[in-house]
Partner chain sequence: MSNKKVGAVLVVGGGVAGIQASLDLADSGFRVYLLDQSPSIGGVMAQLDKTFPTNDCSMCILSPKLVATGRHPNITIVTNAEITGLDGEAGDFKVKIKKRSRYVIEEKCNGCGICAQKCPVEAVDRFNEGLSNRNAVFVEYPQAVPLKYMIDREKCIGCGTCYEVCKAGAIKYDQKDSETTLNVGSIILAPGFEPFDARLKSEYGYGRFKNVVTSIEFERILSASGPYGGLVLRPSDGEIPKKIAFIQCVGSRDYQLGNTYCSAACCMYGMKEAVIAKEHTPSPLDATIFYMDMRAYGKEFDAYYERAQGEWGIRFVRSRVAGVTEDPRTGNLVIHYVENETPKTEEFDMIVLSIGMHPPKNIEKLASTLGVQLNKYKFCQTNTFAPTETSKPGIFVCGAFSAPKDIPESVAQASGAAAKAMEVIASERGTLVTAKEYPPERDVSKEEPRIGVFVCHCGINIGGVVNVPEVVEYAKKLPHVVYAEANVYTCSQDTQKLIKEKIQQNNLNRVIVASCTPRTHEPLFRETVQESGLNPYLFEMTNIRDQCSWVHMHEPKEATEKAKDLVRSIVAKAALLKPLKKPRINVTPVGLVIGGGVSGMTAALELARQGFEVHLVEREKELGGHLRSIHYLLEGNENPQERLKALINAVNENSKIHVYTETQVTEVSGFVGNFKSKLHQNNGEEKEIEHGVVIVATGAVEYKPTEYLYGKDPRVMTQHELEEKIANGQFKAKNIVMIQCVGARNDERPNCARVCCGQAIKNALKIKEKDPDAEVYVLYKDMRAYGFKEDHYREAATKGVLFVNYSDERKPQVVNDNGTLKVTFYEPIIGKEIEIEPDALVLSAATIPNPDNKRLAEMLKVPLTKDGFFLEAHMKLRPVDFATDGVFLCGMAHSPKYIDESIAQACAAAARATTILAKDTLEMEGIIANVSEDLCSGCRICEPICPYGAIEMKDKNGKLVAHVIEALCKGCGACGTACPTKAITMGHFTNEEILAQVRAALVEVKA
Amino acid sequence: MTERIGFEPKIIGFLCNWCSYAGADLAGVSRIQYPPNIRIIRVMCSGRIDPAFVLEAFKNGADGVLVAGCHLPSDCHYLSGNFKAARRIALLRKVLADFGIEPERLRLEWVSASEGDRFAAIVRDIVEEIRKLGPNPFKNKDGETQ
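Just the structure of this chain, alone, in the form predicted on its own, please.
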């Protein structure tokens, strides 16, 4: 799909409190530039993200969703949260495809508290990817979900 002129994607980011949110904060205090398209929701652990939260984000007009957890799956503050998140996101991508939403609109990343530059790069990348995909297929021409 070609990029739409003037289209600015709305990305919802679910970031774990211990690493990813701290990485986003580091990007901010370090003044690392990244697109303002992301709206961050801090959660205690990526493993606590209910798939219904992601579906609700798309239902309410999000063009993309980023779920970010601790640096490595084995580095989770709550031990197994990242493993739970990885399983849920893999299944949720299949559900999205069944609903007619491109699975590429949902992304799972691991970001440590010291990786502000990595967080900014991920946001830049996901915004460009969503620009190429175009708006959420459930949005009407006024930008509202159907």
Contents of the next structure:
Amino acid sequence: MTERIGFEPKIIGFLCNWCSYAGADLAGVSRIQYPPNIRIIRVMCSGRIDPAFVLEAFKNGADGVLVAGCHLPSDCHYLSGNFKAARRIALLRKVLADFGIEPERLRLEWVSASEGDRFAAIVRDIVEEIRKLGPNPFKNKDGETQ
Amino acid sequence: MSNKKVGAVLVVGGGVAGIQASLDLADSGFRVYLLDQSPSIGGVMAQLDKTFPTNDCSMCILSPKLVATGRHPNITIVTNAEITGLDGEAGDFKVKIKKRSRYVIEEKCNGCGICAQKCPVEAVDRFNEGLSNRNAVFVEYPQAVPLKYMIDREKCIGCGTCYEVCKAGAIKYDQKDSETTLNVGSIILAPGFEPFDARLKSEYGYGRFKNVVTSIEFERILSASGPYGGLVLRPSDGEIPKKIAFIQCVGSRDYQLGNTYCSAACCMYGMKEAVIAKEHTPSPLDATIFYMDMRAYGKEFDAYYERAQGEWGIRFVRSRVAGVTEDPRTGNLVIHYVENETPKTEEFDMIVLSIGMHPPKNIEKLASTLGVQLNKYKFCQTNTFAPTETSKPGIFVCGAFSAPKDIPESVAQASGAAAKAMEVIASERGTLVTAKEYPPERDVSKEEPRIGVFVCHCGINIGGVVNVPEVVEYAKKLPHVVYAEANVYTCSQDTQKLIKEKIQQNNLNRVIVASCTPRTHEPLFRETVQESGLNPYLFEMTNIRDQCSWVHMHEPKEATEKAKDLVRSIVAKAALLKPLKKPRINVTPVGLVIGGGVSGMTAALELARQGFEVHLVEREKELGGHLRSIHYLLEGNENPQERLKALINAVNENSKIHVYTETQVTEVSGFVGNFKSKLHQNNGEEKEIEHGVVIVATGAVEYKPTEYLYGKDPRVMTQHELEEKIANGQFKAKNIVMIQCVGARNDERPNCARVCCGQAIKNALKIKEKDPDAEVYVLYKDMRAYGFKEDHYREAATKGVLFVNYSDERKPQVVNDNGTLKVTFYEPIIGKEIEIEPDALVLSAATIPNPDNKRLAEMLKVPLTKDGFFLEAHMKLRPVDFATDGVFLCGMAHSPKYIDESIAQACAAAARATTILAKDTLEMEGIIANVSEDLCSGCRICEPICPYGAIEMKDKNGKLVAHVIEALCKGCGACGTACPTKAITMGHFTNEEILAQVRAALVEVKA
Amino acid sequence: MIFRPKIVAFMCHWSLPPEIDVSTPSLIRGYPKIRIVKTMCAGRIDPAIVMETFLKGADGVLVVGCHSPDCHYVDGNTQAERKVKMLKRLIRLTGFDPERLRLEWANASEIENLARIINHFRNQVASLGASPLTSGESNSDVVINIKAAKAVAENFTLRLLVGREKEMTENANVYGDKVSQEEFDRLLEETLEAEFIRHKIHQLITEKPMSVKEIAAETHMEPSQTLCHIVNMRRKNMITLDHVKGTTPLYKALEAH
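Please give the corresponding structure for the form predicted in complex with the partner chain, as opposed to the form predicted on its own shown earlier.
Now the complete complex, all chains and molecules, led by this one.
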């Protein structure tokens, strides 16, 4: 067992039901290990992810947020939800900077139902990256609790 | 002869075709037995990485169908089974089934997989084509349905470990093979195909040279969940290849081996594999395809071919490969081939053999047991006008067993076979299906949330890592939680009883299960809470196995903390859950079929034979469409005009079909189950009809060429005009040139028109039949004589028809030189320009979309392809559905196709329509969007966002507001996210619910 | 200098003559480097402990149990026999001399016999010279091999097979069939070889990531065979892809479970 010391990022993951959530399940079925820093919230479609959800996560102390959906162009179960997510998240990243939150804390990734390995790799990568960035600045300014 | 009929169908083969047929039948009120000889369903499609031409992930699109089949109340999956005997006749068959023992009690196994983890014996994993191992107790693949383990008795040494570790008590070593008899009304055969054994093509070195792999092995290599994790590696040394070659037609179009037919799908999958290989390879990869003809004849396939050559940079070499040799030092391979009459060699790092489709193993035994005729290749014998019927009444066929074919063709044919199978027993619809009764729903609206939490150990799968008792104790302290407990397996039958008891005892009004994935288990638990009188949407689930204990196996402390966070988060959401109603809408059991060609008439007849009233609308004066100009067939001796007459008579005589000729549909409103349409007749009469479904069968038209002097010289004609002349005995020419791809595969219309190669071969053969001395030249780009049509191509060549390849760079030239028609073309084999003076020049003119499509598409709010054909909901798995529920398509409205394909699709559209018409009311999903009319500003942002057209604007007391058509909403929530005034909320995924879930996932809350 | 081999003897309580005081290292005068570890039964000998003993520098390991019908615990001695048989096969794979491990039967009343056994074994080990594991090279092939062998000895699969051997070969397996000794031995051999090579690969790529070809060179295997092991080790989450260098994927070990 690895002893964990120092800053442990808290990551919120919004995963679409059809591809990314299934990919995360496959990581489990294949027992591919990744750091336990992510808390997954299932939504039906990545197009459902309201910027308010992401902001709420940062407001409550999340150090990083992952939004994951079906691969472009045509994997989306709802035909085009992934395109909508792509546009929203790109805009949201711009807005985040205004809040004093590094845009790198918000990640958009496409994960298919057969990419368990990829999902685990993404989580590992995010945790590493956020570890380097340090805690959510929002949290420091306003204290731990909101 | 007994008149007894049984409302059940046996489907043999659980590949994608069998699955589709089963779902259509079960959704239309019939009991289905889906039989597969392997331990799980899914077939070859489950092994594929991506699918052409959309490059969709195969498992992503198949898995929802697998799950739907697995939990359908009217489908019984019978695995490890084979047919041993058949008695009775259409309507009342008795089928003897032998089921091999699994040594695992299916009812008890919950698929946790601990047995395989502990099994000491390894065996070759056939699902991964032998590229990796599995254990002696196994499931074929992680998403398998049913997810029930099985002991490989040949490999198992009988150590007893699985028995010891299985907490569910599912292992049963003394389980015996069993026999049973099924009583069904009809049978559908969908046993698929057997991939060609590449060892037989010994000159290509498969089995001798390590870096020669088959295309199916390569699918597994490409798969992210395959043996190499999705990285393309050379089996000889694990290096990523720099240069890879694909050899087409391995075990197909091969006269030496006797497999003379074309396997129909390999050109496309070969291209796809080349494209995906490049995508999966981090370093530059050179991909070359050695082919004879690129048969990209399907919908949008040529566009893919274009992209493969251009955007993806795949190199195509037209040549039959003579042999492959290996450099034993490097493991590299040398391909020996002939191009332009010159022998050449080229070295590659790796070679993929695009292996063909062969009839399923032991098919002769099955065919003789059932009394079904096979063709000379041992595929199922069918006819052009009955493409899903076997030689035995009541037994139908679909998928690759009828002829090699790709997935969309198989799926369409499967639905088509379902229609025919239902027809036999239409009177018995609904007699053998299980309708579930639930107690009246408890009103919880006035109650404070009272949440019960059930935490699953999953044997040791969760409990071995996560401290489950600690999580239970933690849950008890969370707000609104009044009860929490741990279960060994929360999904087991006895736990369902227990959950119901606890709901009663503790007056619970919200239930949470913390266990595995809701993707597979949510329906089960929803049913349980519903059985105890709660609304099923008062249930929630969190995944502490697949996304916690299994991925943090070495960090029990952190995993336990994570599990607590996840439970806290879902409790916060659950407290806000609201009961949702599944909207029910009435169905008008009437169909509207637009188009009275062979497709439209077939669809109308099928619906009528299922017992539904049909309105059949034809623009022209007569029924028949395109078929009226077809006088003889390429395959088989049926007389098309006689068949057409019979079909028209059948339509006219059927009292359920209302035929409107010289009529157009001018307006369609409403939605699935409840359409209203206006018909306008040429005589000025208007009529309004109500119907539950629409089938679009508007066909296509022949392109009127502007090239090659067409219309300017009477000796120049199209294939249809030629056929007409031959049929009338007016054709006397001695010297004939045919030019293929006129008006197709060009910049304006990049796709192939599919039927012209067959037409050219058919007409050339007819000319030769009447006058063996006639000289016929066919100038072609690729001869796309796919499937068994290849035989006729060869026959034509044998009879002296000269096939000459031309390229876009050197198209044939046609001039009228002082009254002499001259055709010049380049003959690549001799490398010379040749000039011919034909007395007839026949242009294989493309089949192009009906010009009326645009108007219809707008009226029906359905999309068209760039070319102008109708675009279905999904190119692979929903070939006859539109994304808009209740609207279907078939025949040439979809894309150019042969008669048998149109008929199969027409039957398919009818079967899909029947899944709606067979129900008095449709139950829609409860998770849909809701508009608060007070908040709605009428800005219309949501309207175009919805991909299903489920949002319409309505006038409400003078204010324009968005309105959700419940029947069309699929619940993705994209509209809610776009709404600037937050007037739209999504049931079960409301903003408040998700925000609460986010907050609680991050912040500790105390009761 | 005369080579005095370091020998560790695992002796069962019931075969150990009462005269012998296990707390003193000297059993027989003149051979001070024999250490005795007492266990209640020879069946208790854990293959992993034997391997650890070699790793710690023993030149020879002797296991002593009771004569066949005399085992105080019914069949502890035959269990010891199976374990030693498996261990010798395993050691053979490592290039280490299996003669450095020996199983003998003794009786508490026969101290002379025991002395003879020890003497004989000591001579045998002396003739083999110092254990290659004592050379101090921590990364030599043989050290890696023995470490891998130890990991194999700790491995669930092997322990399970050896544990079930008696029942399956002498009585019957769960299907009521008797598994012939040859069949069982074949399976055991196959499993041993596979597990050993996998654990060796695991050892090799613990420090730094390696490619299939590099691993093949180190393990004297065909690269194609190496790749098969890599595939199955990934399946079991023993290793993972570290990175791709040019066209060469490199793999690294994951922490042992």
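For clarity, a rigid core is taken as the largest C-alpha set superposing within 1.5 Å between two forms. These figures come from a predicted structure and were not determined experimentally. Residue numbers count along the first chain shown, from 1.
Q: Once the rigid core is matched, what's the CA displacement of residue 74 between these two forms in angstrom?
A: Its C-alpha moves by 2.3 Å once the cores are overlaid.
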